[in-house]
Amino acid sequence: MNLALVFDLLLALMLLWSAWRALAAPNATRAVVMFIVFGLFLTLAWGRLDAPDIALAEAAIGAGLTGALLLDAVRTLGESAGADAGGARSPWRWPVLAFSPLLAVILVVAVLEAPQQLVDLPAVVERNMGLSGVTHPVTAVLLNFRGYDTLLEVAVLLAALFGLLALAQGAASAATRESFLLHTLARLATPPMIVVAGYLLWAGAHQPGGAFQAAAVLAAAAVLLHLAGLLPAWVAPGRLLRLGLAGGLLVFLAVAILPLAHAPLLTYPPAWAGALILLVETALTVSLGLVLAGLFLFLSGRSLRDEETR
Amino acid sequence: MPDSAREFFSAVFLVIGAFFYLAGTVGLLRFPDVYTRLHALTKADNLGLGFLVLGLAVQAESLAAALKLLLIWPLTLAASATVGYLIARRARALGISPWLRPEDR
Amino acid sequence: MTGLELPLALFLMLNLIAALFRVARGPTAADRMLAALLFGTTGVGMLLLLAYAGGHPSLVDVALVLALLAAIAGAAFAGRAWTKESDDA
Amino acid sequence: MSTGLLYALAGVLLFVMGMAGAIIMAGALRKILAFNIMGSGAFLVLVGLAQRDGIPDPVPQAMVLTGIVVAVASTALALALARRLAADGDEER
């Protein structure tokens, strides 16, 4: 019996089961806890799929950000917000439940019958690696071959944060004094988190890692400091914070536009590519770290209950 | 250390680690209340992962790789101690009373 | 590589599946969270085993990140989410 | 069956499950969870299908990597919307 296949099958079943429980659990806390478990299984699945870059991002975001965001939302939205249980009242319930298995069968057949790719992308990437300025293929795709995707994606992240800022209302709660133990842990864990973020940023050029994973770890450090009462929630961004939030996108844009005089957008001269990628990644790490931290820190504590108590 | 000895120690430590994971899981399933289950959980964190990391560090190719592995352990220790304390404190604040032996009730 | 890594990873996976029983049973929200935390530690262990079982060596980095952030969900749970109402139903 | 194909099939089922949940579920928080599950399913299909021959493909991996970061940003935005909706609903009452 092939042990790896057994492992994969069990993991796939656990993915489906935890997703199912996250949807069907009778109250919000349970649903969120199951969703955190789902994220863990997903991290393992990325590991099995030879995608350590994604596993790193999933681990950092799932454990550091999504969990805290959703658990905070459980408190502020209230346990029973919007008749959370099961959703038995939707008029679409039966049609959707009847149609879903059919759709699943169609999609499964489509996946099984999917034609081979016309272009052998891994080979194309492999051939062009010499021009990319880095030796890790995922980083080469992310910041060189498909750089414009990443550029726009950074803009999308910033737009999401702006949207969130426009919606946030009510006073953010002040940081509460948490227990001495959590305090100490946050103080002890933050320096290694920053070191690990720096390591991931540096490693991205030749092995899995890079700006996104490093930024997620930095944001997680901010979340931990806030939970420990060492970092107050953000109310409105001051000038320095605004510069920090937008800086990564601005640096990326500048690097993208500069070669326009004699080449298309985002074509780095191969000799400079490595240095330019490191520059962009460093700026992105700081900026995205602030953006991702902002997603939690601007939201934290602005709640229904604050409205009620006023 | 010769390779065969390294493999032997590695295997022994890995199996001990797996045993403590099993112990943690059994405790989580069989213990009567939150407080005792916390105790079971931290066995998996402290000893299970500890021995597992040790077992892998023995067979690591370089000192740096072994040190990276060994760094994971104290991080998990600190996290599990803190979270264990926070959950126990919260449980008390919510008025969950600890389980007592029938004769002590 | 001792050849034990993959079988042990599978063993830990079976352990997790047993622990799911606690997630399903509760009774308090904390019991579910404890199981989730056990999943975290076991996940770290499995990633390390997979890394040494011939998988990608940087899975060790993933395990390191997971271990580094292990306290966050638990702290958010104890500090924010767990209230009397979480244990109903 | 290759590892890639196995997870692509799991991804299909997660996608359908998430989609059904996003339509049926009543609570905002559940809808957000359902959307996330749907997205994770799509990510698994994207990477798994490209790697069904067992060769890692960096192109979908890079896309999914950024996709995960965008997913958490949209989750946060959705949670902010849900809070605003809940707060406004309270004022009207």
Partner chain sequence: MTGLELPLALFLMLNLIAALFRVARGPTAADRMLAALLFGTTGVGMLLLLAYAGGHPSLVDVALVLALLAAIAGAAFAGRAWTKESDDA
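Rigid core (definition): largest C-alpha set, two forms, superposition within 1.5 Å. Residue numbers count along the first chain shown, from 1. Bear in mind the structure is a predicted one, so any value in this text is a computation, not a measurement. Compared with the form predicted on its own:
- Shown in the overlay between the two forms, fitted on the rigid core, is a CA shift at A63 of 2 Å or greater.
- Remark: with the core as the superposition reference, the CA shift of A236 between the two forms stays below 2 Å.
- Once both forms are fitted on their rigid core, the CA atom of V195 lies less than 2 Å apart between the two forms.
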Second form
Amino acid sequence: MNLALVFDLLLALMLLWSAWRALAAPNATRAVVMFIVFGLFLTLAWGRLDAPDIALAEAAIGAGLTGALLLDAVRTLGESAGADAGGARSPWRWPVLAFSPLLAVILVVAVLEAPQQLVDLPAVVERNMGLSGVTHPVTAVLLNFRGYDTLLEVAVLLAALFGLLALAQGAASAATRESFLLHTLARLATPPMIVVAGYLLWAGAHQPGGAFQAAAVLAAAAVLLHLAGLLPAWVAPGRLLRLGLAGGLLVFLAVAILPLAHAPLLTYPPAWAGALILLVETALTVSLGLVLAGLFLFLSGRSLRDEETR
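Could you present the same protein in the form predicted on its own, rather than the form predicted together with its partner chain shown above?
Since only the chain itself is given, any partners or molecules it might have are not part of what comes next.
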């Protein structure tokens, strides 16, 4: 038994353990912490499966931003339903725990009995890489061969933020309380995070990276600045912020419609494919960064207003 196999077995066990602890935690705070731990182990698992793009997204969004959103929700709602607060546990807790292994077995059976693909998709992607405008297959699939899906994903994220904005209206709120240690950390960490985001955007054309990963890093920087008290919570977006939020989707739609006079929707001219994909990814990086940050900052603004009215 080699060292790599031992590591993979331990990683699989830690995934199962952290998932179980997240489900069986006696209160919401511990559950969220274990969810973040599970996300970090899952990041390592995607890396071991040679899927660095998914690993980057999981680390930034799955474990990072989602964990921050859940912790903020726990802070806002409190622990009134948890065992540590003296309340009764939810009656759905044990049925959910019992159903989870059954769902895992169903998923394993479905994967093992899935029909064999009639088309060798990796080979098809490889044959058409010369027409994609980029040299990294994941970027080629997301923004060229499967551009419709990505366009709709961006629209769904923006629609989710619009729904949040409909609930988070009111007067402006102040930043969180000041902390010298957090101030220093945020000021030191934010510039490198912006540089990393720019690198991920540039690198996406030929290696793991791209708009979604870069946007997640930018959003994480905004959340860090807010938690440090350097960036106030958002309430009502002004004209410039609205343009930034919707700009990525508008640029994507414009590029998609551009070839309609002589080709189907979202068909890049081969000579311009690389430049157009870079334009779309740059616009998406800014917009998705604002959208992902807004999901936290708008909710934070609403929770602060709720506290003020109590």
